[in-house]
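Shown next as C-alpha cells: one chain only, the form predicted alone.
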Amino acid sequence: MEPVLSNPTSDRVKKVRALHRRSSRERAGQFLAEGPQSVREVLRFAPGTVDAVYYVRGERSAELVELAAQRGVTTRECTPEVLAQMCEAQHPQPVVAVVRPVSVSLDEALAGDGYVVVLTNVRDPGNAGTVIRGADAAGARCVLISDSSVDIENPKVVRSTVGSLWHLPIHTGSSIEEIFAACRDAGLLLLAADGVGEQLLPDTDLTRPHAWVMGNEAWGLEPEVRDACDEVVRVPIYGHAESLNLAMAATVCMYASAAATQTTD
C-alpha cells in the first residue's frame, strides 16, 4: 500500500493543481472532476478516461474508491490539506479525478436519434455547463460547442454539468460554419433560438429533426449566424421580465423539443 500522500507542494500535487490553467490541461491532455458526483460518473460512464483518483478517507470517498477498484482506477489517499491544494473550489470536495478529453467528431455526435444542441461564443462556465446538463435531463442527441466558446474542460464547467458531461456525446474545436454545415448533411433544421425571432416557440414544429443553436450570454447569436439558420424562435415571456438568461432559455427549448418527441413516438 502507498503511503498517504501528505506533502501540499510535491511535485505530483503541483501537476494536478495546475490542470486549472487551460494551457497546462493542453499540454497534459488532462483535466479534473472535482466531487463525488463528478468522480461518480466518470467511472461508470467513461472510466476509461480516468488515469487516477485523489481522495480523503471519510464515508463520502469509501464507494468511489471502491468503485474505482472494479474498473481497475488506480487512487491515492490524500490527507486533507493537500486535496484542497488540488482544487480549485473554495470548500475542497473529498475526491478529485485526473482524466483524459471527453470531445468526439462532428459524426460521431452527430451518429444517433434525435434534436442537437449548438453553443457558440457562449463565454460563462456556469451557463455552459448547466446548458449540458439541461441537454443530458431533455433527452439531446448531442451537444456541439464551437471554437468560440469556453473550454468544457474548465473545472467551473465540468462542477455546473454534475455529472452529465459523460453521459452523451459532445463535440469541441469546430468553427460554428463546420458544425452548421455537418448538421444540413445530417439533415437537420437550424433553430436560432433568439430574442429578436418573430416566431414563438409554442407555434415552431419541433417534430422535425433540428438542431437548436444558442449564442452568447449577453448578445446572442451574431447577425451572420442567426442568418445562417433557417428560423429565428423566441421563447414567449408572459410577464415583465426583460429576458431570460442563456441557460434557462435553453432548457426551455430542450424540453419543449423533447416533449415533441415524446408525442411522435
Contents of the next structure:
Protein chains: 2
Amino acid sequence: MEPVLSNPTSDRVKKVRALHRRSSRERAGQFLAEGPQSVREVLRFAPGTVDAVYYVRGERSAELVELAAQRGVTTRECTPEVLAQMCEAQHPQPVVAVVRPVSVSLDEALAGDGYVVVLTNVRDPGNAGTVIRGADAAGARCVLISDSSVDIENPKVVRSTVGSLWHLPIHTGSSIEEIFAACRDAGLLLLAADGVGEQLLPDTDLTRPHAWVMGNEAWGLEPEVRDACDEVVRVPIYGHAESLNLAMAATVCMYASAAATQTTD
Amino acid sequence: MEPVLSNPTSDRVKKVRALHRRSSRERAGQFLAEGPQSVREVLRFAPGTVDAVYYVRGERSAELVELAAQRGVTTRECTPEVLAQMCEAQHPQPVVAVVRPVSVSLDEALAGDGYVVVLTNVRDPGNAGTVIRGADAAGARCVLISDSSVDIENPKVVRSTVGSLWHLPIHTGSSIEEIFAACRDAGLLLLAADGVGEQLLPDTDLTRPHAWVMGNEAWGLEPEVRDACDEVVRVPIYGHAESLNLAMAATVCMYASAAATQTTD
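Taking the form predicted alone as the starting point, write out the structure of the form predicted in complex with a further copy of the same chain.
Next comes the full complex, and the chain you just saw is listed first.
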C-alpha cells in the first residue's frame, strides 16, 4: 500500500493544482472533477477517462473509493492539507479526480435522437454549467459549445453541472459555422432563442427536429449568428420583467422541447 | 442648489452604507436599490417609496435624475468616492436609491388574478431574487415569502431581481401557516414543487386556481409543509441529472402555469 500523500508542496500536488489554469489543462490534457457528486458521476458514466482519484479517508469518500476500485481506477489517500491544496472549491472537499476531456466529435454528439442545444459566446462559468445541467434534465440529445465560449473544463463549470458534464454527449472546439453546418447536415432546424424574436415559444412547432441556439448571457446572440438561424424565438414575458436570464430562458425552451417530443406513458 | 456630497466618511454616507446590514434596515425602515436598473424600476413602479436618489453626474445617471425629478423625488449629486462607499456592488455604480419597504398585506397581495408563488425557507439571496424575477416574467399574481426566508431587502436579493421587486405584489413577514390559511381562504389549491413528488408537472391540471409552494434550495420542502399541501408535483427529469436547481424548477413550474392560464391571442 502506498503511503498517504502528506506534502502539500510536492511536485505531484503542484501538478494537480496547476489544472485550475487553462494553459496547464491544455498542456496536460487533463482537468479536475472536485467533490463527491462530480467524482461519483464521472466514475459511473465515464470511468475510462479517470486517471486518478485523490481522497481524504472518511465517511464522505469511502463509497467513492470503493466505486473507483470496482472500475479499476487508481486511488491515493491524502492528508486534508494536501487535498485542500489540490482543490479550488471554497468548502473543503474530501475527494478530487484527475480526468481526461469529455468532448466527442460533432458526428458522435449528433448521432442520437431528440433536440440539440448549441451554446455560443457563453462566458460565465455558472451559466454554462447550469445550462448543461438543464439540458441533461430536459433530455437533450447533446450540447454543442462553440469555440468562443467559456472552457467547460474550468472547475467552476464542472461544479455547476453537478455531474451532468458526463451524462450527455458534449462537443467543444468547433466554430459556430462548423456547428451550424453539422446541424443542417443532420436535418435540424436552427431555432435562435433570443429576446428580440417576434415568434413566441408557445407558437413554435417543436415536434420538428431542431437545435436551440443560445448566446451570451449579457448581450444575447450576435446578429450574424441570429440571421443564420431559421427562426428567432422569444420566451413570452407576461409581467413587467425586461427579460429572463440565460439559464432560465434556456430551461423554459428545453422543457418545451421535451414536452413536445417526449412520449409520456 | 446643494453642494456635491464629497466626504465619504460623513454621517449621511455612513447611514446609507449601514443599510447593507439587516439590523440597520429594520431600525431605519429603509433599504437600498443599487444601480441604474433597480433605480429606474423603483422610480417607475413605486416612486412614493423612494426617499432619496444619490448619483454621480454622467451619462448613466442623467436620465434617472430627470425621472426622479419628474416623480418629485429628492436627488443629490455625489463624488464617485462617496457613491462607492454607499454601494456594496462589486462594480462601481452611478446611482443608488434609499427606499422604503415593498411588502403589502396578504389580502392585498392575493387580491389579483392568476397563480400565486409561495417561498419558504429560501436562504440564498441569488435564488430568492431569481425566483422573484421569474415570477414577474411568468405573470404570477404575487409572491408570498414566509418569515423563515432570506430578507428580500438584502442588496443581493434586490440586485438579482433586476427590478422585479417592484413589478408585482410581494408579501413578507407571515409564517407559512398564515400564508397557507390565506391561500385557502382565497380558494387556491396548494401545489408543492418538490423532487420527491410522484405526480409529474405535465400530468397536473394547472387551470385550477393554485399556489406553487417552493422550499429551500438544498433540502427542498420540510415534510410538514409538504404534507400540508394538496398535491406534490415533480418536474420530470428526462436524462440522468439528479435534480434541477430551485430557480430552474420554479421557472419551469411557473411557465407551465402561465401556459395553462394565460389566454393567447
